[in-house]
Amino acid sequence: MDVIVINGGKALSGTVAASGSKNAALPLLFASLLAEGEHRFDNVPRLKDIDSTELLLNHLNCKTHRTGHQLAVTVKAPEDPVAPYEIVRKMRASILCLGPLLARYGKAKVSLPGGCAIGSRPINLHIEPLQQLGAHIEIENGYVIAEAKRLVGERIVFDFATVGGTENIMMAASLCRGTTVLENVAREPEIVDLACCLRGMGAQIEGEGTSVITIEGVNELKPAQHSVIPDRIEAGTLLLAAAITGGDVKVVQCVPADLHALINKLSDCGFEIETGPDWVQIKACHQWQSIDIDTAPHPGFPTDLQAQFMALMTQASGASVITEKIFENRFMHVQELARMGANISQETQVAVVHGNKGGLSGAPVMATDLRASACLILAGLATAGETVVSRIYHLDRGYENLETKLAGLGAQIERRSA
């Protein structure tokens, strides 16, 4: 099993490009199920989660072909629209095939995705809205079994702004009969990207990026030709890597507006930030100030950058209060940071980080989830000793060659076989 080995203490410098967004690519690929024929997606990152999505699409009688960062999906009607447990268990986002299969073929059988390391992510946020659209749904033997002759548009109010739930119902409603109005929806850039792709396929959607999305159902859609947006979480992680090392780094091929919450916090810490149409540059700060953050749905501070920001706060001047309001179990990196010498006190979903620049030391640590793996790598970049991060299969789910990108900025980091 591979590990990441870091010898930190070096300021990063240079220019690095963000890859395509994992969280945007996954729903886009599942949206291909809405229209038979050949779909083409550009700027698709090479990640384990993308591999898992391809595997599920292949099981559903689709053919996939990758050339570099372009992924072609040829969709044919599945012999049996079933998403089996042995595939779904690898990735919770597999539930996103439920809405498209049901809307396009009138039935779907999708395995329950099971537990999640960072939180429960309740399945009812997908099931109940589909029932409101007229689906008959039962849960039997660990599977969601759904049927509907044709879904019918309805007004749906989400209990809270769920990203996956919003995406699933957007896709299903595109082929509904009549008008669907979704209220209290997620506003993330990935939602906007999905709406743009669906509109290119012939869907009638408006309101994406706001709290209300209106969809006028159509009888059929055409195959997609779409380029995935840049990964704002990867771009943010690279900016934080530069920050924690006191570096000077320009992140290109990104969308600065999607990083607004992070940029504001970094500016408040004392870092100098410059932005252009598709780039953000962060410049060295000798000693940065601690800043409190509360994670929140977009446009608030993203939960997917909370762990990485905590690493930065271990080196800040003063104490920082970090409140996790999205997932109930997303502080598992705290114990691993403590192994490196971090002074963090935690109670339920609030962590107080007592900053001490130079207070970390290299240690063997274990990644517990995707963003925790990035957090530990950033912490390793800030130490003068050797840090070995294990269980990096988490990292490969959502970061394309992160160690290579960091090495290109001057980090002493490499992947080794343990």
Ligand code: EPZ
The other form holds:
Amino acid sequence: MDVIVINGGKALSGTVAASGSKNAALPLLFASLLAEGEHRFDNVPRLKDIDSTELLLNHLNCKTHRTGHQLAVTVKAPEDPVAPYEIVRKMRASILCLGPLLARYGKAKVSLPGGCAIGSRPINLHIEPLQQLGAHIEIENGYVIAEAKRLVGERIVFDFATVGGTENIMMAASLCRGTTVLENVAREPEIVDLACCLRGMGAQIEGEGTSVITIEGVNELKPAQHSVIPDRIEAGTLLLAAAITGGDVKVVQCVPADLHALINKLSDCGFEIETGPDWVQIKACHQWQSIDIDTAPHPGFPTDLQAQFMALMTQASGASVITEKIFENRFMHVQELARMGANISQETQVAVVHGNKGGLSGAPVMATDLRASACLILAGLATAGETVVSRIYHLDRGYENLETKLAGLGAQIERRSA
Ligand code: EPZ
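Given the form predicted alone, state the structure of the form predicted in complex with the named molecule.
Okay, now the whole complex, with that chain kicking things off.
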């Protein structure tokens, strides 16, 4: 199993480009199931989760061909629209094939995704709206078994602005008969990117990026030709890597507007941030203030940057109260940071980080989930001495060559086979 070895304490500097967004690419690839033929996606990041998605699409009678960051998907009708447990268990986002398969073929059998390290990850907000659109759904032997002659448009109000639930229902509603109005939907940039792709396929959809999306169902969609938006979470992680090392870094090929919550918090801590049309630059700062954050649906502070921001707060002046309001168990990085000398007290959804500049020391630590991996790498960058991060298969799910990008900014970091 690979490990990442860091000898930190050096300020990062230079320019680095963000890759395409994992959390945009996954629903986009599943949207291809809505139309048979040749789809082409550009700016697709090279990640384990994309590999898992290709595996599932291949299982569903689709051919995939990758050339660099371009991914071509040739969709044909599956003999049997089934997403089996052995594939779904590798990536919970596989549940996003449910809406497209049901809408296109009138039936789908998809393994329940199960929970993961950060929470139980239920899918009731995927299932109930599909039932409102007329699907008959049973849960049997760990599978969601769904049937519908033709889904019929409805007004649906989500109990919570679920990202995946919004995506699944947007895709299903695109082929409904009649009009679907979705209220209290997620407003993430990845939702907007999916709507743009669906519109390019012939879907009649409006309101994306607001809390209400209206979709006029059509009888048929055509293959997608779409370029994936930049990954705002990777871009934010790179900015936080610069911040925690007292560095001066420009992140290019990103969307500053998608990073407003983080940029505002970094400015409030005392960092000087400049932005351009497709770049964000953070200037060196040698002592920053602690600040509180509550994670929230977009445009609030993203839960996917909570762990990385916590690493920054371990080096701040003062105490920071971090409240995780999206997932029930997204503080597993706290114990690992504590092993490096961080002073953090935690009660269920609230962690209080007592900042102590220079208080971290290199140590062997274990990644527990994707964003915790990034958090521990950032902590390692902040402190002299050697930090060894194990179980970095978590990291490879969602970051494309992160260690190479950081080394390009002057970090002493490398991947080793343990
Ligand atoms: C997406 O997950 C992202 N994943 C997550 O990124 C991200 O953290 C999350 O949105 C929130 O922004 C992808 O896009 C592939 P949700 P998703 O449905 O869709 C509860 C990363 O690190 N909920 O908005 O699963 C759920 O338990 C990953 O890149 C229900 O109760 O998130 C959670 O508490 C991690 N019932 C909250 O809503 C449901 O049916 C947010 O879930 C669905 C969700």
